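The data below hold one chain only, encoded as structure tokens and taken in the form predicted on its own.
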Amino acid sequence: MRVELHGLGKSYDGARWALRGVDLSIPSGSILGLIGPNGAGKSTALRMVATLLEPTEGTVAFDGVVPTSPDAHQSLRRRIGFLGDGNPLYKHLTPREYLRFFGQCFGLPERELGGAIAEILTTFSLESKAETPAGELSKGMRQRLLIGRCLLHRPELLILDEPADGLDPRGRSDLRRVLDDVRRRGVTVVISSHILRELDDLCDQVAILQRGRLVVAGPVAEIIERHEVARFVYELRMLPQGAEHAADVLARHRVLVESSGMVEGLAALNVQLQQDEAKMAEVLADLFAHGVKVVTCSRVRSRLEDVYDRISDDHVN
């Protein structure tokens, strides 16, 4: 589903604007990351795209059509999966009962509903808790159930507001896997998050909101190139024996050491360089050649995070 926002704005009191003048095109089958601080207007924008909040001005078009009637909105909502901020669960319903209730609300035929519920329970590792009241589930399990509910009816547009909230590392990994699968099916995904590293290498589109205004939007690669984000930060962990040679090698390559210390018995350095991964590979080869035994090398800053920091430094906010 292709989504287009034209001059979208929302005022709750007629005087101040939570969101204004937003023009944004979200290609069908893409994953858009919506980024911004608290109060930037992210949740307001998502609720208008989900048709749950009426715009004060502007329109949202779906595949070129702006819904205007109650019937059109109802039909459209059957094609959307929406996880908003602070969605409650019915604590006395089990996950199986909860999914069945929403499947019936979406009009899923009974012959399909049982299979869809089983698929969601399996996908989100909830089979063992399928008959446990939702009020007794952990926060992470409740969040997985909420996300699963959004996918139950196989929507064409999936809107997730801070979906990683409450998820442990395994849950976040599962979420990325599910979103990758959803993308392969051609579903359009709009996802907001404060955890920018969670969105890096997942989204192909990005939009950044500051104080209710859209300040950056477009394909991730183009945004990075436009803002000349060439700063890469890595954490190197190495055996203490021979680690004293690392500083000389890094200096020759004009690599900046941001911090150093010991982590789990290994010498650890956070290093910054101004070139791409190929340069980091060259540095690693030189370290090995000089007897520095690097155990791990991992990126610790995301490129989306760097774009956001650069925009903030430019006082767009």
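Residue numbers count along the first chain shown, from 1. From a predicted model like this one, the values you see are computed outputs, not experimental measurements. For the two forms, the rigid core is made up of the largest set of C-alpha atoms that agree within 1.5 Å on superposition. What changes on going to the form predicted in complex with the partner chain:
- In a rigid-core overlay of the protein, Glu244 has its C-alpha displaced by at least 2 Å between the two forms.
- In the core-superposed comparison between the two forms, Val271 has its Cα shifted by at least 2 Å.
- Core-superposed comparison between the two forms: CA of Leu52 displaced by less than 2 Å.
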Contents of the next structure:
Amino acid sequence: MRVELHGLGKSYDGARWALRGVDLSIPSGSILGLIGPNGAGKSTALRMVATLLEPTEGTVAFDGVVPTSPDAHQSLRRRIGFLGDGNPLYKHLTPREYLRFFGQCFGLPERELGGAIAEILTTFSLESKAETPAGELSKGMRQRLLIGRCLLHRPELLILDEPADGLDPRGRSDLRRVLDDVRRRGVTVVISSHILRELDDLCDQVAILQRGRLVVAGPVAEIIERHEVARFVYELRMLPQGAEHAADVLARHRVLVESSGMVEGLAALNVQLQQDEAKMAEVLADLFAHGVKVVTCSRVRSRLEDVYDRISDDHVN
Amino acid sequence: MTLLHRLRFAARPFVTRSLRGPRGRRAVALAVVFAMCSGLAGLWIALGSGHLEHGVRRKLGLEPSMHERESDEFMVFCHDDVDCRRIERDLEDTGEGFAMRLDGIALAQDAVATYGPVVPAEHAPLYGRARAALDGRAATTGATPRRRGFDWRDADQRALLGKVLDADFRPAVVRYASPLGLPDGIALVGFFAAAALVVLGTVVGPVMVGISFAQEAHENTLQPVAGTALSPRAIALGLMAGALAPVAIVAVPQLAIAVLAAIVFGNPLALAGFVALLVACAWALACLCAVVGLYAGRRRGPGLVGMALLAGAGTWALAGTSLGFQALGRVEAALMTMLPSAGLVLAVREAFLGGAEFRHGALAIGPEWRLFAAAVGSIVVGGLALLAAERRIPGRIAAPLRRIEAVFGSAVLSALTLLAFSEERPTWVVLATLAMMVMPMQFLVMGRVPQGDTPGVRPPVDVARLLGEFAAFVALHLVLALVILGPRFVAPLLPATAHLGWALGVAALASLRSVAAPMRLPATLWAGFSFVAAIVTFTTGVAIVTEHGHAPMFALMPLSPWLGAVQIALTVAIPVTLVRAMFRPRAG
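For comparison with the form predicted on its own, would you give the structure of this protein in the form predicted in complex with the partner chain?
Now the full complex is given, and it begins with the chain already shown.
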């Protein structure tokens, strides 16, 4: 499902905007990461995309169609899986009962429901806890159940608001596996998080929101490329002998040392230049001249987190 | 998709959830137990010969008191062998049985004394027997017979005299037994089944609905449900269906028993009316409890909300039961329209125990029309409450009611209230119905305040427009009063216009204040105080009307000029502070 946001805005009190002027296009079958600090408007945006919140201004188009009537919203929701923030759960229901309840809410026929429930329980490793009340499950298991509920009716658009909250490393790894699987099925995924490492290698596209405004959006690689033009970070690996002179040489060239350590028996430095490759060549020549035995010099690609730090003025996790 | 399919689609997940596992079987077991209880209770009360059963039959108007029966049939009741032997002895001595003998003698003496030429000749043999019996018996010693007079035209008295003479002034000692037979017993079984339906439909069911909604609101579990294929209305209806499913399972056998009993030994038509009214009342109460649960559940736990709802619904049912067992006069009939629980009791009595008693002759508007009006009012109230509930399902930031819906609700309730009391004096009717309508109008105008589901964020409130809408409710009420009652109330009300207007305006502002801005303890106290001031001022307005404009403008002024000054200050301060509170910058 292709999703397009045009001038999307929301004001809860008529005075202040929780979100405004968001234009975004999410191609069918892609995974979009929505990034921003708490209060940036991510949840508001996601709820509007999930048709659960009416925009104050702007529209959301699904495969080019803007739903206007309540009936259109209802039929659209059969194609959307939405995990909101807060993650409320019926604690007295077992995972099987919980999934049955939501399957019926989506109008799944009884003959399909049993199979769909079994598949979700298997996918999310919940078979052994299928008859345990949800209130007695661990936080990670509950989160898996909540995500599983969103996939029960095989949606074409999956919207996950902070899905990794409460997941342990294994749960996060499972979530990546599930999202990869979902992507292979051609499902469009919109996922929000303020933990950037979660999204870096998972998303095709990212959109960064700050104070209700869309700061930047596009394919991850393109954004990183676009925003690291003025930032040159290199990793230098040197033989330990003579490496002690490196710091003086680098300081003379006004090169910032971001980190240092030992890697595979070699001294490693991450350095940042304010200028381009020619300057790095000059620095390398000077290092050689001062007896520093550089073994490798490679440019370090920026991470999403670096880009975010660069273009934002807020701190994020 | 047909309406039935939509309802089934909405109810399926919630009913399945509600009856999952052993819950469905438990409800069925409870239904069987309750049905047996109704059957046993009905037969026991109808056929039992104990004092408790007799007392219940008397309260239900199924049997006269034992003393009346003893007097009417010239006999003395005993309850067991020992009791019977004791009374037999008493008949020869003094005591209860002896007093009965004296009553018989007194009756015969009165009959002989009052016999004269005006008495038809056909009663002469009875007179002769009485005279001979009195002449033939030895003079009683000790107590003097209680003389009460005798009317020879009264067939009952003549029959009683015949019994007394047949028994030779010695009353029969009879083991007490219920005068009711199996048919009456079956009718009573139907009565108890119908009473159980009233409790299930108007107390248990709505409270269960309220608790269910409060729990969902408290734990915010409706948010993911709102993201499914169910519409907000389907969610509201489905949630109600889920909460009511166990109650319905328990109610079905009771309904079957009531229907069978009414068909065999009751009034099926009255039962049909009862069922229709019960459905309307249950609908209204369930929807109202759903709204209360949704709104109150955000801040209060479901247990607390449930207790409050139980107290409210219980009071509603008990007040109606008390009213429904009274003899119907004009005021009782009018109140019955306002309090449908009384109508339910009346309909059950009509179906199983015979009709209601009427005071002051027949009513201009019959009870069946009043019950119909109560049902219409209940359906409208329930519909409006459902709209308010479905708009509170997460994701919506809108007023729970649209303007046209609020105006329609106000108009229907005003018309029903005015019609219910239309047999009284017009001025009194207008004042009384305005007072009764203040609270519904307050709820309707509160329903016009936009509500969001984001904590701490309140959409803007157009106070002037909402006050205008409240004024429109009042104006509509007065226009309907003009149409129904005529213009006679207008002139007497004019001197009290300022008082009534101020009171109604402050009532509106206090209700708006409570939903349009955050309420902390001082604000709650001030809103409560303002409402009390509105009641006092309304009462002053009524006094002005009844005293034809001669009551003081400020009620406290005659007591003390200082108190009067305080009242004048409050008259200005109350509306100003209420309005100002709604215009303060809202917290994020």
